[in-house]
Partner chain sequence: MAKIEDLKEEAKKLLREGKVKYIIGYGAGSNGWLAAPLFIKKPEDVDKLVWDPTCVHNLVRFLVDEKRRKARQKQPDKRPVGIMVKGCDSRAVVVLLQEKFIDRSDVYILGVSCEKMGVVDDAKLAKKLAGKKAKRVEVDAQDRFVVTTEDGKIEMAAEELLAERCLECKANFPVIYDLLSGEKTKRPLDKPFGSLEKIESLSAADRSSFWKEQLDRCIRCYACRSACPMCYCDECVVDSINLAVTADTTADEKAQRIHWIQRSAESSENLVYHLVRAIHLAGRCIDCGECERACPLDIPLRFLNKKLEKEAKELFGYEVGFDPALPALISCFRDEDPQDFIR
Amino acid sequence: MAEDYEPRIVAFLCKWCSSAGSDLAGVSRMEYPPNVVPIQVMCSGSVSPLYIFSAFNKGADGVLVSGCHPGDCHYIKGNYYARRRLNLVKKLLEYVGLETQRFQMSWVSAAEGTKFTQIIKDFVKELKPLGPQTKLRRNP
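Throw up the structure of that chain alone, the form predicted in complex with its partner chain, no partners.
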(Lines of atoms letter the chains of each structure in order from A and count residues from 1; the text may use other names and numbers.)
(Lines give C-alpha, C1' and ligand atoms only; values in the text may rest on other atoms or scores of the structure.)
Protein backbone atom coordinates (compact mmCIF):
# COMPACT_ATOMS: atom_id res chain seq x y z
CA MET A 1 0.00 0.00 0.00
CA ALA A 2 1.15 3.48 -0.74
CA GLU A 3 3.06 5.10 2.11
CA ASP A 4 0.94 8.23 1.98
CA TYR A 5 -2.39 6.43 2.29
CA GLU A 6 -4.30 7.93 5.20
CA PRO A 7 -7.39 6.02 6.32
CA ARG A 8 -10.49 8.05 7.07
CA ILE A 9 -12.23 7.21 10.31
CA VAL A 10 -15.55 8.40 11.68
CA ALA A 11 -15.89 8.07 15.43
CA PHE A 12 -19.26 8.20 17.14
CA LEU A 13 -18.50 9.28 20.68
CA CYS A 14 -21.06 9.41 23.44
CA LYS A 15 -21.24 12.82 25.00
CA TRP A 16 -20.82 11.79 28.62
CA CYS A 17 -17.92 9.35 28.62
CA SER A 18 -16.08 8.91 25.35
CA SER A 19 -16.29 12.46 24.06
CA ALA A 20 -15.26 13.64 27.52
CA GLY A 21 -12.43 11.09 27.47
CA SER A 22 -11.36 12.44 24.11
CA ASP A 23 -11.46 15.95 25.59
CA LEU A 24 -9.22 14.73 28.38
CA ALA A 25 -6.74 13.43 25.83
CA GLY A 26 -6.70 16.98 24.46
CA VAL A 27 -6.38 18.66 27.84
CA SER A 28 -3.50 16.29 28.62
CA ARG A 29 -1.90 17.18 25.25
CA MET A 30 -1.67 13.57 24.18
CA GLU A 31 -1.08 13.01 20.52
CA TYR A 32 -2.84 10.76 18.06
CA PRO A 33 -3.19 10.65 14.27
CA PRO A 34 -5.63 13.16 12.75
CA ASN A 35 -7.38 10.50 10.69
CA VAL A 36 -10.37 10.39 12.96
CA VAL A 37 -13.24 12.88 12.79
CA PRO A 38 -15.52 12.73 15.81
CA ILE A 39 -19.30 12.97 15.83
CA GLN A 40 -20.70 13.51 19.28
CA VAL A 41 -23.90 11.61 20.00
CA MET A 42 -25.83 11.61 23.24
CA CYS A 43 -25.37 7.92 23.90
CA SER A 44 -23.79 4.94 22.20
CA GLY A 45 -27.28 3.47 22.35
CA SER A 46 -28.40 6.04 19.79
CA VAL A 47 -25.95 4.85 17.15
CA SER A 48 -28.09 3.26 14.50
CA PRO A 49 -26.66 0.52 12.30
CA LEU A 50 -27.61 2.87 9.48
CA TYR A 51 -24.95 5.35 10.67
CA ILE A 52 -22.29 2.70 10.34
CA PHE A 53 -23.39 1.45 6.94
CA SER A 54 -23.77 5.03 5.76
CA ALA A 55 -20.31 6.04 6.95
CA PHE A 56 -18.77 3.15 5.03
CA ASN A 57 -20.97 3.97 2.06
CA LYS A 58 -19.78 7.57 2.07
CA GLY A 59 -16.18 6.52 2.10
CA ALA A 60 -15.06 5.78 5.65
CA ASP A 61 -12.19 3.31 5.90
CA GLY A 62 -12.99 2.67 9.53
CA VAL A 63 -15.82 3.38 11.95
CA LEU A 64 -15.51 3.58 15.71
CA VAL A 65 -18.35 3.65 18.19
CA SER A 66 -17.36 4.46 21.72
CA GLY A 67 -19.50 4.61 24.83
CA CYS A 68 -19.42 4.46 28.59
CA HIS A 69 -18.28 1.30 30.32
CA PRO A 70 -21.05 -1.14 31.25
CA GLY A 71 -22.82 0.11 34.35
CA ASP A 72 -21.65 3.68 33.81
CA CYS A 73 -24.03 4.78 31.08
CA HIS A 74 -25.38 8.24 31.75
CA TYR A 75 -28.69 6.91 30.51
CA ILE A 76 -28.42 3.78 32.63
CA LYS A 77 -28.49 1.13 29.94
CA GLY A 78 -28.07 2.65 26.49
CA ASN A 79 -24.63 1.11 26.10
CA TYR A 80 -26.02 -2.35 26.75
CA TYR A 81 -28.41 -1.97 23.83
CA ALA A 82 -25.55 -0.62 21.74
CA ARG A 83 -23.37 -3.58 22.68
CA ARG A 84 -25.98 -6.05 21.49
CA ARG A 85 -27.00 -4.18 18.37
CA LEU A 86 -23.49 -3.39 17.21
CA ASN A 87 -22.26 -6.90 17.87
CA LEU A 88 -24.79 -8.00 15.26
CA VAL A 89 -23.63 -5.27 12.91
CA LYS A 90 -20.03 -6.37 13.33
CA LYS A 91 -20.87 -9.99 12.67
CA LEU A 92 -22.87 -9.04 9.60
CA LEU A 93 -20.15 -6.83 8.14
CA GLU A 94 -17.59 -9.56 8.65
CA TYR A 95 -19.91 -12.06 7.05
CA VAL A 96 -20.16 -10.06 3.85
CA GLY A 97 -16.41 -9.86 3.77
CA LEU A 98 -15.58 -6.50 5.30
CA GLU A 99 -12.27 -6.74 7.12
CA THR A 100 -12.96 -7.19 10.80
CA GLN A 101 -10.61 -4.33 11.74
CA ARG A 102 -12.74 -1.73 9.98
CA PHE A 103 -15.53 -1.58 12.50
CA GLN A 104 -14.61 -1.18 16.13
CA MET A 105 -16.32 -0.49 19.37
CA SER A 106 -14.79 0.64 22.62
CA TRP A 107 -15.64 1.66 26.14
CA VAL A 108 -13.84 4.88 27.02
CA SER A 109 -14.66 6.67 30.24
CA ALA A 110 -14.24 10.38 30.82
CA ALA A 111 -11.01 9.58 32.64
CA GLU A 112 -9.51 7.46 29.90
CA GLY A 113 -7.79 9.99 27.67
CA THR A 114 -4.85 7.62 27.40
CA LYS A 115 -7.05 4.76 26.37
CA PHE A 116 -8.77 6.87 23.73
CA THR A 117 -5.41 7.94 22.34
CA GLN A 118 -4.20 4.36 22.20
CA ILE A 119 -7.39 3.17 20.50
CA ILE A 120 -7.05 5.73 17.73
CA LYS A 121 -3.35 4.99 17.28
CA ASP A 122 -4.02 1.26 17.04
CA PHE A 123 -6.99 1.76 14.76
CA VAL A 124 -5.00 3.80 12.25
CA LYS A 125 -2.14 1.32 12.43
CA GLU A 126 -4.46 -1.57 11.73
CA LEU A 127 -6.25 0.18 8.89
CA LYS A 128 -3.18 1.28 6.98
CA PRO A 129 -2.19 -2.12 5.63
CA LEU A 130 -5.77 -2.77 4.51
CA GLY A 131 -5.84 0.13 2.11
CA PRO A 132 -9.00 2.02 1.16
CA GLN A 133 -12.35 0.48 1.92
CA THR A 134 -14.19 -0.13 -1.34
CA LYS A 135 -16.79 -2.73 -0.55
CA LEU A 136 -19.53 -0.52 0.79
CA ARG A 137 -18.21 2.67 -0.68
CA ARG A 138 -20.14 4.35 -3.40
CA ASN A 139 -18.03 5.31 -6.44
CA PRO A 140 -14.73 4.23 -4.95
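For comparison with the form predicted in complex with its partner chain, please write out the form predicted alone.
We keep it simple here and write out only the one chain, dropping partners and molecules.
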Protein backbone atom coordinates (compact mmCIF):
# COMPACT_ATOMS: atom_id res chain seq x y z
CA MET A 1 0.00 0.00 0.00
CA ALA A 2 1.21 3.49 -0.81
CA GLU A 3 2.67 5.46 2.08
CA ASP A 4 0.66 8.51 1.06
CA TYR A 5 -2.76 6.82 1.30
CA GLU A 6 -5.24 9.03 3.13
CA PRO A 7 -8.62 7.54 4.00
CA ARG A 8 -11.78 9.39 3.01
CA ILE A 9 -14.27 9.77 5.86
CA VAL A 10 -17.89 10.87 5.71
CA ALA A 11 -19.13 12.24 9.04
CA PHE A 12 -22.83 12.68 9.80
CA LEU A 13 -22.87 15.28 12.57
CA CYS A 14 -25.80 16.30 14.74
CA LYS A 15 -26.53 20.01 14.20
CA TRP A 16 -26.91 20.81 17.88
CA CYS A 17 -23.87 19.13 19.39
CA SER A 18 -21.35 17.34 17.19
CA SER A 19 -21.43 19.83 14.34
CA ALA A 20 -21.06 22.64 16.87
CA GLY A 21 -18.14 20.73 18.43
CA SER A 22 -16.46 20.52 15.04
CA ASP A 23 -17.09 24.25 14.54
CA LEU A 24 -15.48 24.94 17.92
CA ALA A 25 -12.43 22.94 16.83
CA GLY A 26 -12.26 25.03 13.67
CA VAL A 27 -12.61 28.45 15.24
CA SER A 28 -10.14 27.42 17.98
CA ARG A 29 -7.67 26.48 15.23
CA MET A 30 -7.27 22.94 16.54
CA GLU A 31 -5.48 20.76 14.03
CA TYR A 32 -6.83 17.46 12.78
CA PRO A 33 -6.54 15.55 9.50
CA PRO A 34 -8.48 17.02 6.57
CA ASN A 35 -9.87 13.60 5.68
CA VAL A 36 -13.44 14.33 6.79
CA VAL A 37 -16.40 15.44 4.74
CA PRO A 38 -18.90 16.70 7.34
CA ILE A 39 -22.61 16.37 6.68
CA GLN A 40 -24.83 18.18 9.14
CA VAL A 41 -28.04 16.38 10.10
CA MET A 42 -30.72 17.60 12.49
CA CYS A 43 -30.23 14.62 14.80
CA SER A 44 -28.10 11.47 14.85
CA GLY A 45 -31.42 9.64 15.07
CA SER A 46 -32.27 10.85 11.57
CA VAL A 47 -29.29 9.05 10.00
CA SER A 48 -30.69 6.23 7.93
CA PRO A 49 -28.64 3.08 7.36
CA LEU A 50 -29.09 3.88 3.66
CA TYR A 51 -27.01 7.06 4.15
CA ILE A 52 -24.18 4.98 5.57
CA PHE A 53 -24.24 2.39 2.81
CA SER A 54 -24.53 5.15 0.21
CA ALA A 55 -21.40 6.82 1.61
CA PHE A 56 -19.47 3.55 1.35
CA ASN A 57 -20.92 2.95 -2.12
CA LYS A 58 -19.68 6.35 -3.29
CA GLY A 59 -16.12 5.80 -2.12
CA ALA A 60 -15.88 6.49 1.60
CA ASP A 61 -13.24 4.47 3.42
CA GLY A 62 -14.90 5.19 6.77
CA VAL A 63 -18.17 6.61 8.09
CA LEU A 64 -18.67 8.40 11.40
CA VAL A 65 -22.02 9.20 12.99
CA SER A 66 -21.78 11.62 15.88
CA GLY A 67 -24.49 13.08 18.08
CA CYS A 68 -25.38 14.52 21.45
CA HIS A 69 -24.44 12.60 24.56
CA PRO A 70 -27.14 10.11 25.64
CA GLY A 71 -29.64 11.97 27.78
CA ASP A 72 -28.82 15.35 26.19
CA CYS A 73 -30.56 14.98 22.82
CA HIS A 74 -32.43 18.08 21.67
CA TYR A 75 -35.07 15.71 20.32
CA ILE A 76 -35.39 13.78 23.61
CA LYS A 77 -34.63 10.22 22.41
CA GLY A 78 -33.07 10.65 18.97
CA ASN A 79 -29.59 9.54 19.99
CA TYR A 80 -31.00 6.46 21.73
CA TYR A 81 -32.73 5.50 18.49
CA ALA A 82 -29.49 6.16 16.60
CA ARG A 83 -27.46 3.98 18.97
CA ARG A 84 -29.87 1.07 18.61
CA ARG A 85 -30.18 1.40 14.82
CA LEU A 86 -26.48 1.92 14.20
CA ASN A 87 -25.49 -1.12 16.26
CA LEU A 88 -27.55 -3.13 13.79
CA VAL A 89 -25.75 -1.39 10.90
CA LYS A 90 -22.43 -2.61 12.32
CA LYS A 91 -23.73 -6.18 12.28
CA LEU A 92 -24.95 -5.74 8.71
CA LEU A 93 -21.58 -4.38 7.60
CA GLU A 94 -19.92 -7.43 9.12
CA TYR A 95 -22.43 -9.67 7.35
CA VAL A 96 -21.56 -8.18 3.93
CA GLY A 97 -17.84 -8.58 4.65
CA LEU A 98 -16.79 -5.02 5.46
CA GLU A 99 -14.49 -4.40 8.41
CA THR A 100 -16.57 -3.01 11.28
CA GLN A 101 -13.71 -0.64 12.16
CA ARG A 102 -14.71 1.40 9.10
CA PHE A 103 -17.85 2.57 10.89
CA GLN A 104 -17.87 4.51 14.16
CA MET A 105 -20.29 6.29 16.42
CA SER A 106 -19.38 8.98 18.91
CA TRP A 107 -20.99 11.41 21.30
CA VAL A 108 -19.58 14.94 21.15
CA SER A 109 -21.12 18.03 22.76
CA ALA A 110 -20.85 21.57 21.43
CA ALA A 111 -18.14 22.31 24.02
CA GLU A 112 -15.93 19.34 23.08
CA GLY A 113 -13.88 20.58 20.14
CA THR A 114 -10.79 18.83 21.49
CA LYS A 115 -12.66 15.54 21.75
CA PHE A 116 -13.89 15.90 18.17
CA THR A 117 -10.36 16.41 16.86
CA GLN A 118 -9.12 13.38 18.80
CA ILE A 119 -11.92 11.18 17.43
CA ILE A 120 -10.96 12.16 13.87
CA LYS A 121 -7.23 11.58 14.50
CA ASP A 122 -7.91 8.16 16.02
CA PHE A 123 -10.30 7.17 13.23
CA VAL A 124 -7.78 8.11 10.52
CA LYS A 125 -5.07 6.17 12.36
CA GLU A 126 -7.37 3.14 12.57
CA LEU A 127 -8.36 3.29 8.89
CA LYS A 128 -4.87 3.70 7.37
CA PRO A 129 -3.76 0.07 7.93
CA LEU A 130 -7.04 -1.19 6.41
CA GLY A 131 -6.33 0.53 3.11
CA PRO A 132 -8.95 1.70 0.64
CA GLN A 133 -12.44 0.29 1.02
CA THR A 134 -13.34 -1.62 -2.13
CA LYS A 135 -15.97 -4.08 -0.94
CA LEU A 136 -19.00 -1.78 -1.26
CA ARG A 137 -17.57 0.78 -3.68
CA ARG A 138 -19.54 1.16 -6.88
CA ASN A 139 -17.50 0.86 -10.06
CA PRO A 140 -17.18 4.23 -11.84
